[in-house]
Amino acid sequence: MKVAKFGGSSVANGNQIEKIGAIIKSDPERKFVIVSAPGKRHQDDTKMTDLLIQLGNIAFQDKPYMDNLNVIMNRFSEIVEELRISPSILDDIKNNIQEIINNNESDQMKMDALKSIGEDSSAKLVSEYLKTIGLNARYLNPKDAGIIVSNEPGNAQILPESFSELYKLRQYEEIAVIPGFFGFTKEGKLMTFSRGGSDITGSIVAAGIKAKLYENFTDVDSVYTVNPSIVSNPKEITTLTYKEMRELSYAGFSVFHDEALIPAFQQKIPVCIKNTNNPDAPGTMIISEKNKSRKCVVGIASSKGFSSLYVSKYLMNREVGFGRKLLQILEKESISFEHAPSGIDEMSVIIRNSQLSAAKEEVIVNRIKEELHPDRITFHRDLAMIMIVGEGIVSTLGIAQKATTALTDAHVNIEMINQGSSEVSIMFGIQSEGLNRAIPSLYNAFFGS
């Protein structure tokens, strides 16, 4: 059994949805279909979770909505004319959205509910228009699939009981096709995952049923070693492992966010990524374990958005707990950190800006002046990390060098290496602006002809 989900992009429209069908009428393997909410038609569209959040933000207020509703079932009735099937679908989601606008639960929870209507929505969708080509299809909610998770609404972690709940549904007979993004408590509240959401539940259902496969369609043919945006035209990545796939997520590249395929890599299930629009193209498989070749490095990511705490103090080596110290000063914050480098007198932490505002560096800055005594204390912003990734980097000589030669080949100076707390990778810290002088440059010294 293999377990398909696609993305926003995939079901924008019902012309995309058809592609859908046709993916999974040309393999019965495919028994188990995950799906977003309707993505992106055009660059300047606006994706239909968006349109439920802004509807939210009005209606709870007591504000007049019907225009932003309006805007919602338009954009539904659309794909229902797209696609021929029963325009009936349209007055389940107009009366589902009412009801969540009415009902007396707190807003938070209501808007859980309000943006899972996206996802919702696109499966029962789906599942009509494979009815409709002669597939022996079904709508099932998550509820009664068995994903059981954490009361956390936004950030919904699965519990481990849910994994032989599914499993059970490999009796099934039909294509189950499940909303992305959301599951129920033990008390039946609808609670969502965090970014990522649907490429979550794709992943715990994989888990689940123990899939042969775990495709994930998107909208580009396989994963590429850099950023396309950067680099015209970057090589792809046939084979990535586990490990390397999650250190490409975390640095920046926008496949997965890095903890959506978490559920899949401990069951060891192998994933695809594959386009939508070209099924027939083979994809990126990420394994377990792949054979160690000559050129380790699989891929070069990078991301903006950060800055850094530096610390110094003479003799902080031999004060015990200083640096416990520094990190609960930034936990009482609510701060988590990316990295955090050292030096016998100094300790630097790299923090992303989207957490650190001009109010919380002012009390973090009086915090570690009071309680910490340092000599020296200063925030570096608008920093860029750069993460050169590859199984068998940190035991393949002369990787460091090759990405040092670039990045001053290409007139960028280098503000952090961390190099050796990751098996699979070489982190570098980097002025914003140098970026897209650096990626070219370390590009070409990797992956160059």
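Keep in mind it's a predicted model, so treat the numbers as computed, not measured. Heads up, when I say rigid core I mean the largest set of C-alphas that superpose within 1.5 Å between the two forms. Positions refer to the first chain, counted from 1. First, how it differs from the form predicted in complex with a further copy of the same chain.
- Core-superposed comparison between the two forms: the C-alpha position of Val33 differs by less than 2 Å.
- Fitting the two forms on the rigid core leaves the C-alpha of Ile439 displaced by at least 2 angstroms between the two forms.
- With the core held fixed, the Cα of Tyr172 is displaced between the two forms by less than 2 Å.
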Second form
Protein chains: 2
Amino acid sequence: MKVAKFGGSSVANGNQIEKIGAIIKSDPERKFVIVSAPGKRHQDDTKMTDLLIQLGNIAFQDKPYMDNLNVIMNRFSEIVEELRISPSILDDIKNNIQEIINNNESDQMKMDALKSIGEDSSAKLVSEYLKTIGLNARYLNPKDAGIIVSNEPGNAQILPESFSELYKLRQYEEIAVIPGFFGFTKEGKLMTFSRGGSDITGSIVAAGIKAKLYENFTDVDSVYTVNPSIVSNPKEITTLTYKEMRELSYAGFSVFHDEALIPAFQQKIPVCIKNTNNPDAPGTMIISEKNKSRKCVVGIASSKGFSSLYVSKYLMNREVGFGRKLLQILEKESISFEHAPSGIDEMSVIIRNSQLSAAKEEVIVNRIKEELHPDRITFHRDLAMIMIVGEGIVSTLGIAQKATTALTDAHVNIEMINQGSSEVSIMFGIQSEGLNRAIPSLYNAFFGS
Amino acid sequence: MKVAKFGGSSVANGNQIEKIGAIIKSDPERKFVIVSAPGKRHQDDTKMTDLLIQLGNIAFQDKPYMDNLNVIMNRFSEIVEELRISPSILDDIKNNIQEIINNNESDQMKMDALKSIGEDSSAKLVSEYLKTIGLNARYLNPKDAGIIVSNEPGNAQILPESFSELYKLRQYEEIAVIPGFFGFTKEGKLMTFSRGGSDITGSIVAAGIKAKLYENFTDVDSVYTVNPSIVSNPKEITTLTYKEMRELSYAGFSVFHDEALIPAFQQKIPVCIKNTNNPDAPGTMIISEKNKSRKCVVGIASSKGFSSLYVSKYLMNREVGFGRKLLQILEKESISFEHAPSGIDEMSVIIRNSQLSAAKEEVIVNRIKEELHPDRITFHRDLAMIMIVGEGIVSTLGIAQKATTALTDAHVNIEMINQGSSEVSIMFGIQSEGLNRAIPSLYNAFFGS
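Switching conditions: you have the form predicted alone, so give me the form predicted in complex with a further copy of the same chain.
Below: every chain and molecule of the assembly, starting with the one above.
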């Protein structure tokens, strides 16, 4: 029994939904289908969810919203025509939207309901289409499926009782098509998950029905060993462990939001990343235990946009609480940090640039000077992080040597190395300008022929 | 105007004190001489300070102590004979000791006074000897010199008013011979510094008189680039910065206690490590600012005897306060730690073995399991730390590559790397068993021909 989740690009138009049909038909184990809202059909297109948010922002202020509603209905209508399914579904969608706009709930609750229309309608369209190609499919509302969540609009959390409810779905004869992104409270109120929430639904359903496999269909053939926008045609990753996936996601890999996978991970359900447009490609398997025979380094992730705050003070290590006080100053400015490596008389704090502003930087520097009297304090901007990831990296001879040689050969100075805190990765900090030299050189060292 | 401090081996017998005489005579700028208590004359000898502590432990319990006193007096008597100075000094020393034993102070105060006899007598012997070779020398008691300290027997701290008092000594005609290791409270009570306290006195006097140079005479020609017990005849270090010295001291270099130098460092007084037995050797200069033209890596320090505690928990980085709670558990067991590098879902804490016991280890592991529910917790014993030290290391291309290549060539697996938290060092953690392969290979890479 498999759960197949399809992302926004897989339901963007009729042609894409036909591909879903072929995929489901090709494997009778695919009994659960989770769908996102229609995504972009081309670079400049707008995602359905964003259209719905725009509609809400206008309608909830009692402004005329018919133009916005028409744009939305036209997109659904196009899909209905392309798939040659009954247009009665369109009235159903339109009624749903108008009911939400006109009801007496708070704007926040109404927006959550409106946002869910994208996924909900996708599920209805897909299930209707699957029937037309001879599959025994049905739309299954998250309430009927048993997806019970906390009362937190826009950030709902799954409640544990959901899983036993979901397990009962195993008895279904039909192929269940479930909209992603939302659930219902015990009181029956609709709540959406955080953004990327269709991945969450897929993972919850896979955990609940104890699926043999959770297939996550996207628009790439696999997870790649390195960012394809830096190295062209990089090798594909065939298997990854959860831990490796998490380290890769952390530093810039964005196949999906790794936290969404938690429910599946907790049940040790293997996850497969596949391509709707090329379903015969093997994809990337994400598993809980590593395969011993495999090559040690599986991928190289990288990300720009970090800064480091460096503070030195002679005899810092005798000054009890220095580090804590420094971190408290950052906390006061609502800055969360990534790493805080410390030396004897020195401390660095690595921060994502998105956490900083010129004003905050000034406040921080002044407070540190006044309260901690450092010998020196500097901000180092334009830092990029590189993660070399692989289970067993810590116990394999020569990995650090290979990496540092590759960086030196590329004339990239290494600002930071953090090895040993993680068993599955080595982290390097370099100047951002060197990233496009560093990554190809590292790729060549670890994956070149 | 220079301050020359002589360690225990330099005053261990008459022959050594004659060398001091020659050193002082050779440079009229050497106007201040600080001396330790007589040290070991040979491997199995006992240091004077330890003999005095033994004496106190017996005498303060009203047990017969004459045998112990005789051993002490015989050592002083031998030196007097060797130097052919007046034996009247011996009565003076003996009276001092018996006065201390018989007075009504607390045992703690009496022990402090007794411990100071070693340095005090050394200073008297040396000043008498200097006179016999035609130098205008005089013994100067720390009270008369103006070394004013806090009321903490065995751990006295210098008070700031001392420095202006000491500055007045610049007007002295004579060469002042001052005993190291102790000072007096404002109320006139004798207090010793922590062990290694003669270095503290030297540094205080150098700062107080604003010396041109503080010479620290020991029994080695210089600070070496690497531990001479691992690599034979290693290269000498000609100049070091304070920061470099501190990093080297931290991981096993033990030329002197680096904190003793703080008063001298604060006044930016250069320090020279020299050999009493080979005073013509240039020694090692320790200065505040680096010499730009110098080679980047100045030394490689190493030390066995570390352990690492490794804790991993999936999604640790979302669990607010995980790291703090872990460190609090260690704090509860009075364990201070050296480094605590953290990854996304993992954290390591590096601890000196001396901080641990099997019982404490069990308590810690159990508490972490109960309170933090980690996925995995392991203790990794037999860890050695290697520090590659040099100002400018962070901005020099290829240092990490050179080091990791040297370690890999020596078949040493790298457990940890910490680069970037310090601007003057890279730290490596390896298994202790590999240290004797690692250090020669690193030495060769950085200092080989």
